[in-house]
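Take a look at this one chain, the form predicted on its own, written out in structure tokens.
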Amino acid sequence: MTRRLDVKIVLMLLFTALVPLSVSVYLVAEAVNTSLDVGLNEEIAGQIERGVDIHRKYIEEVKEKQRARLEHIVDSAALHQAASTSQEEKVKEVLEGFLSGDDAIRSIRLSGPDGRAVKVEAVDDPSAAPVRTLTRNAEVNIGPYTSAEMVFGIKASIIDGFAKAGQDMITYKALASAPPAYLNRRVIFVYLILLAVIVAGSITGGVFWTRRLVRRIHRLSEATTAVAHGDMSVRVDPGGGDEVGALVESFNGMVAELSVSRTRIEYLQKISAWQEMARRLAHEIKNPLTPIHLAAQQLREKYQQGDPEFERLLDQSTEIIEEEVATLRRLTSDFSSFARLPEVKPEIMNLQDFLEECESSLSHISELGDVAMVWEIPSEPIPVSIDRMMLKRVIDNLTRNAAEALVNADVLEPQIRIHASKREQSKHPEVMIRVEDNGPGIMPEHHPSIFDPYFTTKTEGTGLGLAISKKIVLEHGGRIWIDEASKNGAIFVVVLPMRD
């Protein structure tokens, strides 16, 4: 199932990715064709070429002006006059005048065959735009100097712009001369590679996420199958707080409620079966008891005294018969009471008032063995829907069992503690009543059977008290159990739903 679902999801991802991909490739191809038709034409190529020619002419004009400027300086009468004096300071003064009068000149140098040279340089301005330098040389006859060198500066943006315009013109001409299909295929190929990488990444992430999702759904499916076969103990790890996690949480809660409901129904069905059996037993046993009792009385009344030995035997036998008949009558009475348990008829009341009433009416239980009863009643009102008389029977049974267990227990201060409070950790509002004693407790091996009808560890009794108590609690929509974590004494817990 998991593999089939994986394949379906992957195919769905591929389909949803390839359809838009195909459409986008077609649209991009059409756009590229239109763009190439509009952008690659002779008119635009001519415009670019004319722009490059303008740059070239401008630079040639600048170079021509530099040559003219060089010829003007070397032919200057002031420079020749200063050079004839053979005084470098006067020559440098004249050169500095030319340098200061032209911002494009960066330096001027005059040199002679004997190694004599004079040079002046412009001071660089850090805030000025970057420049590219261009050197001009000329053969001169200025006094002792036979060569002149001038360095001119041109804005770097002009040179770089010219170089870039030339490169762009070459590139554009190459594109314009190439077949349109060639460019189209190149653009589509690059576009396809980019889309393929994106789609592959998306599908990989989608497959990873969906496999994780499918595994969680598969675990939920297996758990559902287990529940369908009657396993109510199965639980599924939510694996996250997303929608699937919320679904799993709801499933776990549903299974837990189903488990509680099934346990409640099974127990009530079992109790109903026991009640029917008790009713029949009571009927079958009760009918012959009266004739047996009457027969025993008639034997005693009709006997003619004469044999003391037989008379003593007759008295003993009839007394035994009457005692056993009385025992059977008590047993059938218990059976009848169990079979005729009234239906629970709850009404809304305050738990505080109910427990105070129990404290008042059950105070005589402490007299069974001088047992202290501690009632811890909540101070705040807690509304519950209960059958007051039936639930009081539960409290009576639990406290009476605890008192009877403490009678023969080796405990210095026997005590029964009845504690009631709200159950905070529950998802639904509930109240909890704990009946605790410090007696010998209940053996762990008896815990599973403690609520079964006719199960008892006492020498007397029918073992119906806890079974009846559990039936009453379940019919209230609650739960009852024995706290197995208790090490000292027995602790019975009754949980009931709160009401508005």
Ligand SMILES: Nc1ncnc2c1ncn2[C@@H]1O[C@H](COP(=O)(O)OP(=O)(O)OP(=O)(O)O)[C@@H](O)[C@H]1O
The other form holds:
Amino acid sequence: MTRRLDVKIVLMLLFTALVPLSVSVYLVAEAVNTSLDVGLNEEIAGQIERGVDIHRKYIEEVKEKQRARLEHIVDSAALHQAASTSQEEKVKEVLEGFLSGDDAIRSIRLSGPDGRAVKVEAVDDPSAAPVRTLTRNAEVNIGPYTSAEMVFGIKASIIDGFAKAGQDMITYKALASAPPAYLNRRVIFVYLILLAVIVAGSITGGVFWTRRLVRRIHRLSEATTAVAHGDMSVRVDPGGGDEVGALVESFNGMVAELSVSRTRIEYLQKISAWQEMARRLAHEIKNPLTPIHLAAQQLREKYQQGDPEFERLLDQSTEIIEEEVATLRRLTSDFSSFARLPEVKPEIMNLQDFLEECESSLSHISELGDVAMVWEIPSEPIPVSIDRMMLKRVIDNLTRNAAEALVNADVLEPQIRIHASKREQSKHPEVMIRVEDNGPGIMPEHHPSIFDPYFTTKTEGTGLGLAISKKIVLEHGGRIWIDEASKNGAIFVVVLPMRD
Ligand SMILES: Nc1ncnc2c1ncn2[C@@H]1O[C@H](COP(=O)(O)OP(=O)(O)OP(=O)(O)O)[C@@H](O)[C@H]1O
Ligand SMILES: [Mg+2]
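Return the structure block for the form predicted together with the named molecule; the form predicted on its own was the one displayed.
What follows is the whole complex; the chain from before opens it.
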């Protein structure tokens, strides 16, 4: 089950990722084709070419002007005259004149074969726009000088713009000559890589996420199997506040309720088996009792005179027989009343009224052993659905047991406290009745069997009081237990559901 569920979820994730991606690969391939068709056309090619041409022509023109300028300078009469004087200073002066008259000239240099040279340079203006330089050379015959070199400045943006336009042109030509299928293949390749990354991501993420989820569901399924096999102690960790967590919480709650009701059913089944046995036992004992009783009476009546010793023995024996028969009678009557416990017929009434009724009708219990009875009845009305005769038997049994325990105990101020209140901490509204005494308490080893029929520590007891009480409480949909935390005396707790 585990394997199939996580595989299914991962496949589902993959499918949801792949479908839109495949569609988008197709669309992108189409879009690239279309945009290439639109972009790579004659008109745009022409535009770019014209742009490059304009740049080129402009630069040619500039170069032409520079050449003319150079010729003008080296042919100038002033320069030739100055050179003929062989005075370098004069030559420099003339060159300075040309330099200051034209912004574009950065430097002029004349040199001769004998190594002599004269050079003038323009001063750099840091605030001016950046420039690139172009150098022009010419062979001359000016006095001792045979070559001239002039450096011109040209705005950097013009040269750079030309370079950029040329580069664009190359790129565009390469693009136009490349077959569109090749470009298309590249786009699809990039897309396929993207696809592979997404597939790998969704598988990893999907496996991680589903593992967690499936593990939780698997635990729940195992717990369900355990419950089906009768193990009511299983509880599953919700592991989160999501829907699965909520499912687990409600599963836990259900198992808890199931476990309580199963214990209740088991107890009631056990009691009914004991009741059946009590009924048979009572029947079997009761039948021979009457003939035994009659026989003993007859024996005494029939004996008129005789041996006084025999008469004394006879009196003693018949007395014992009658006493024992009476005990057996009481026992059978208890047994049969246990066997024929009436059905619980609940009706809605106020717990306050019920307890006040108990207080007045059970007052004689305090006389059993000079015990003080303290009734702590809630002041507000609390509606409960109870069979008041049967529930009174429960209170009677519990208080009677407490009084019986106190009679033989060496307690300074024997007391039975009956306390009733709402029980707020439970899920459904409930009421709680506590019967506490300050007697000897119950030995821990007796706790597990105290509600079993016929469990008693008293010579005169039948051990049915608590069994009957528990049966009645369970049939009211309630619970009864011994408060284990009690340090002094015994505490019995009865919890009953509250009514709206
Ligand atoms: N308040 C208590 N203090 C100490 N022991 C108790 C108390 N209540 C019950 N028990 C113990 O639980 C046993 C079972 O009580 P239960 O009422 O079922 O039978 P019983 O009192 O012995 O007999 P019956 O109720 O038929 O007279 C008692 O014998 C007694 O040992
Ligand atoms: Mg009792």
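Under this definition, the rigid core comprises the largest set of C-alpha atoms superposing within 1.5 Å between the forms. Residue numbers count along the first chain shown, from 1. Since this is a predicted model, take the numbers as computed values, not measurements.
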query: Core-superposed C-alpha of A82 shifting 2 Å or more between the two forms; finding: yes
query: Rigid core superposition, S107 Cα moves 2 angstroms or more between the two forms; finding: yes
